[in-house]
Every structure is written in structure tokens, then in C-alpha cells.
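In the block that follows, a single chain appears as C-alpha cells, in the form predicted on its own.
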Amino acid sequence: MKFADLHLHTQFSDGTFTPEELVDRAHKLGFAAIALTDHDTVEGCARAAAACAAAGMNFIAGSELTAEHGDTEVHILGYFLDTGNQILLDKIAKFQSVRQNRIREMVAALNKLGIPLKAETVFALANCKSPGRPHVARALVKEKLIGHLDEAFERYLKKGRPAWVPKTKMSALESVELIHQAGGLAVMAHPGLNRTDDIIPDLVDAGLDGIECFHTKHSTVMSERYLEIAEKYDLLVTGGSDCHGFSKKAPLIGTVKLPYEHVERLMARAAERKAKTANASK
């Protein structure tokens, strides 16, 4: 039986992995297929495209973009992007710029409270266009101004503390319309994590594609209500490790395993909207 991973991260976002070593470990678990779905970015996507024919794997081109309807933070994947679309890539750009920001007001807040942290040190640590919290993170244990990762969200980082600064989201209706103008399909990730259930009707309405149903930290009752959520609304079914590399621990990679029937409901999929769309410009 083949299997895949939908959700995976490398350096080019908040992972540790290269998308060479991201592909050589999904090679030697045995996937026949991963999606790369980087926060707010496609720059990996070549590489990891490269690598993965290199070992003979299917791969999908993805991101993972932050979004908000009303008051609920949700996270769309976006799936078989077209990675020059420069739609796609323009909004991206300002969505960096947002993060990079973010950083900065981060450490602005560590400054306040005594933490001599500079924000080119975690801009040359985290070393891409899409920097987050956990690059902060790991500045703060680098530069030995906190012990651990775990310590610097507890204490400055997570919500409610005091360097964490909200983020600037688009909305989630923008964020599905941004994916399939791009040729991709939209997903809603780890649904269980940000308590996104009531949205999932309006998201439909939207054009949503599939929900993320299995995911590392899904529960199995969790799974099985999502399958039940993905049947009624009749969206296709995705899962993934959401593994990070090493900033969280023990890589995640290998504890999802997606059956390959899934990839190839989205495979087809896929094709249906690349054929609507070329029929519409026609």
C-alpha cells in the first residue's frame, strides 16, 4: 500500500530541513508522495520538486497560508500551485513583509523587558523570507539569553505573554479565491487545533476543496468526526505530519501516513480545475 505526507515544512519557513533532507527522509520511510506547504511561501517547492523526481516520488507544490474569519484563525493549504503564478506570489510577498515586521515588534517587546535580542540575528538564524515566532525562539536559546525552546513560548512568546504580537491575516475567503486563481485546490488544515468547525459551512460556500482530517495532533475521534464533516459537505479528504524538522522535538515525519487513494482523488481534482479554467479562457 502506498502512502503520502500532505503537510510538511522546511528552512524556507519554520522547519529545520533542507528540501533535500525533508525528501530523503520521506524516501527512506517509504512515501510515494509529500506536498512541501511552507508558511506564506512556494520558494522550496523547485528543490524539493527536483528531489523528489530524483527518488522517484510524486510531489505536489503547496503552501500554507495564515487567514481569519470573524474572530476564528484558520489555515488554508494550498495544493498543485502554480509557483510563478504572480498573483500568487505578490500577495505572498506583502505577507512576508507582515512576518518580517512581526518579528521585529517581537524583539522590540524582548528589548523592552531587559533581552538585548537584535532582529538581524534572527533574520540571519532563520535565513528566509517567512520568519515566525520560532525562529525568535531559537535566536533567544542561541544567543543563551533562555534555556530552552519550550521556555521562550511559555515566557515571552505564546499569546498572552508579553513580546507576543498578533498577526496580520487575510481573510479566509481571499485566501481560497488567492489558491484557485493560482490553479491550486484549498484546504483547511488541522481544523481541530483552531477549533474551526462552525466556519467550515461558509468556507464551503466559498469554493473550499478538502479538510485536512488526519494530523498529528488529531485524535482519533477527532479523525472520525472530520471524515464524517469531509462525507457531508463532500470535500476531499488530506492529512500530514505538520512536521517542523527539529524545532519541535523529534521530527513528525512518518507518523502520518495519508493512503495514496486520497493523493490521486486530489490529483484528479486538479485537473478538472486546470481544465475548467484553461476551457474559461479560451
Contents of the next structure:
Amino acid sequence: MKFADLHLHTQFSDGTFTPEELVDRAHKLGFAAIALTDHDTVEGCARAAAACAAAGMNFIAGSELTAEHGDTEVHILGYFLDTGNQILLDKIAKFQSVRQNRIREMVAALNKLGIPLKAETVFALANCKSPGRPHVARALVKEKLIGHLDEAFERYLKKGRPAWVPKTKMSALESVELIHQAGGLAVMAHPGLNRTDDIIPDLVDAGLDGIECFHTKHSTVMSERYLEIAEKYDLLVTGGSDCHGFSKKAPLIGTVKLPYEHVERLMARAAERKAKTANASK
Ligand code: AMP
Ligand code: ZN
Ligand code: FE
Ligand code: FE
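Return the structure block for the form predicted in complex with adenosine monophosphate; the form predicted on its own was the one displayed.
To see the whole picture, the full complex is given below, headed by that same chain.
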């Protein structure tokens, strides 16, 4: 049976694998297709696409956009994106600079607590345009300012802790629109993680295409719940491991295997979307 992993991160955001390393692992695990969904960037897609082509795998260019609806943070996955779409690239660049400024603010807060971390150390370690809290945590460990990554989140970085800095996010409705105008499909990521079911109807009204029913952190009961919700709202079904390489424990790739029939449905919908976008721009 053919299967796919549609939620993966690389060094272009907070994963530890290069696109080539990730594709190599996916290939060895027998995946027929993968999507790259780095946070607020599409930069790794060209290299991942080339590696997938060489390995005879299907590749979907994607991104995981950090968004909010009211006070609720929600991650919106974009799939089949035109990675050269200028409106998408401009918007992404804006939120990448928000991420970079936020790193400086987090480091300043740590300095205030007497922790001598430098923003440059975090940027050098991250070496990407979409740095985030995991990079701050890794820099703290590397500089021996803390014992473990989890401790960095527990003591300083998670919401409510002294070095937590809120992130300016795009609105979820805007992110759906942004993905659509770039020819892509918009999918709500890991709904079971933040228990944000109450916002689903609003996202559906805004044109949400799908929902991530299968995810490493979804129990079987949760996956079943979101499959029912997908059916109720006529949403496409996606799934992925949300693998970040070795950033946490063992790499998660291989733990979620989305049956390929879902990829085929996604491809059919994406083809319709692209035809519509092409017509609209005539
Ligand atoms: P950011 O985009 O900077 O807010 O960072 C979010 C990333 O941090 C996500 O990819 C999470 O996987 C990771 N993360 C969030 N909370 C924790 C935690 N308590 N421990 C480890 N990683 C976390
Ligand atoms: Zn991440
Ligand atoms: Fe996420
Ligand atoms: Fe993710």
C-alpha cells in the first residue's frame, strides 16, 4: 500500500535535517510522497523537490503558517504552493522578520535574568530565516547555560515564562486567502494539539480545504473525531508526523503513514484550484 507524510520540517525552519537527509529517510521508509512544511518559509522546497524526483517520490511544496483567529493560535498548512508567488513570498518575508526580532526580544529577556546568551549565537545556530524558540533552546544548551532543551522551555520559553515573547501572527482567514492566491490548498494543522475546534466553522467559511486528522500527537480517538469533522464539513483529510529531525528525541518520520488515496484527492483539488487561479488572472 502507498502512503505519505505531509508534515515535515528541515533546517530551513526548526528541524535538524537538510532537505536531502529528510528525503533519504522518507525514501528508505518506503514513502511514495512527502510534503515539506517548514514554518513560515518555502525555501527548502526546491531542494526537497529535486531530491524526491531523484528518488522517484512525489513531492508537495508546502509551508506551515503561524496564524491566529481571535486569541487562538492556529497553524495553517499550505500545500501545492507556487513557491515563486510574489505575494506569498512578501508576506512570508514580513513574518520571518517578526521571528528574527522576537529572537532578539527573547534574548534580551534572558539577559535581564542574568543569562549571558547572545542573539548572534542563536542566529548562527539557526542559520535560517525562520528562527524560533527551539533555536533559542538549542543555543542555551550549546552554551551550557541550561542542561536540557525541555528545561529551556519549562523555565524560560513557554507561554507565561519570563523569556516568552508573544509572536505577531497573520490572521487565519488571511492565511487561507494567501495560500489560495498562491494556487495552494489550506489545511488546519494538528487540531487536537490546541483543542481549537470552535474556530473550525469560521475557517470553513473562509474556504479551508482540509484538516490534519492524523498527527503524531493525535490519539486514535482524536483522529476519529477529526475524520468525522472532515466528513461533516466536506474537508480533505491529511496527516503527517511533524518530524523535526533530532530536535526532540528520535526523528518522528515513519510514525504517521497517510494512505495515498488522500494524496490523490488533494492532487485533484489542487488541480481545480490552479485552474481557477489561472482563470482569475486572465
Ligand atoms: P515558535 O514558532 O518559536 O513559537 O516555536 C514553536 C516550536 O517550538 C514548535 O515547533 C514546537 O515543536 C516547539 N515547542 C513548543 N513548545 C515546546 C516545548 N514545551 N518543548 C519543546 N518544544 C516545544
Ligand atoms: Zn517546528
Ligand atoms: Fe505546528
Ligand atoms: Fe509543524
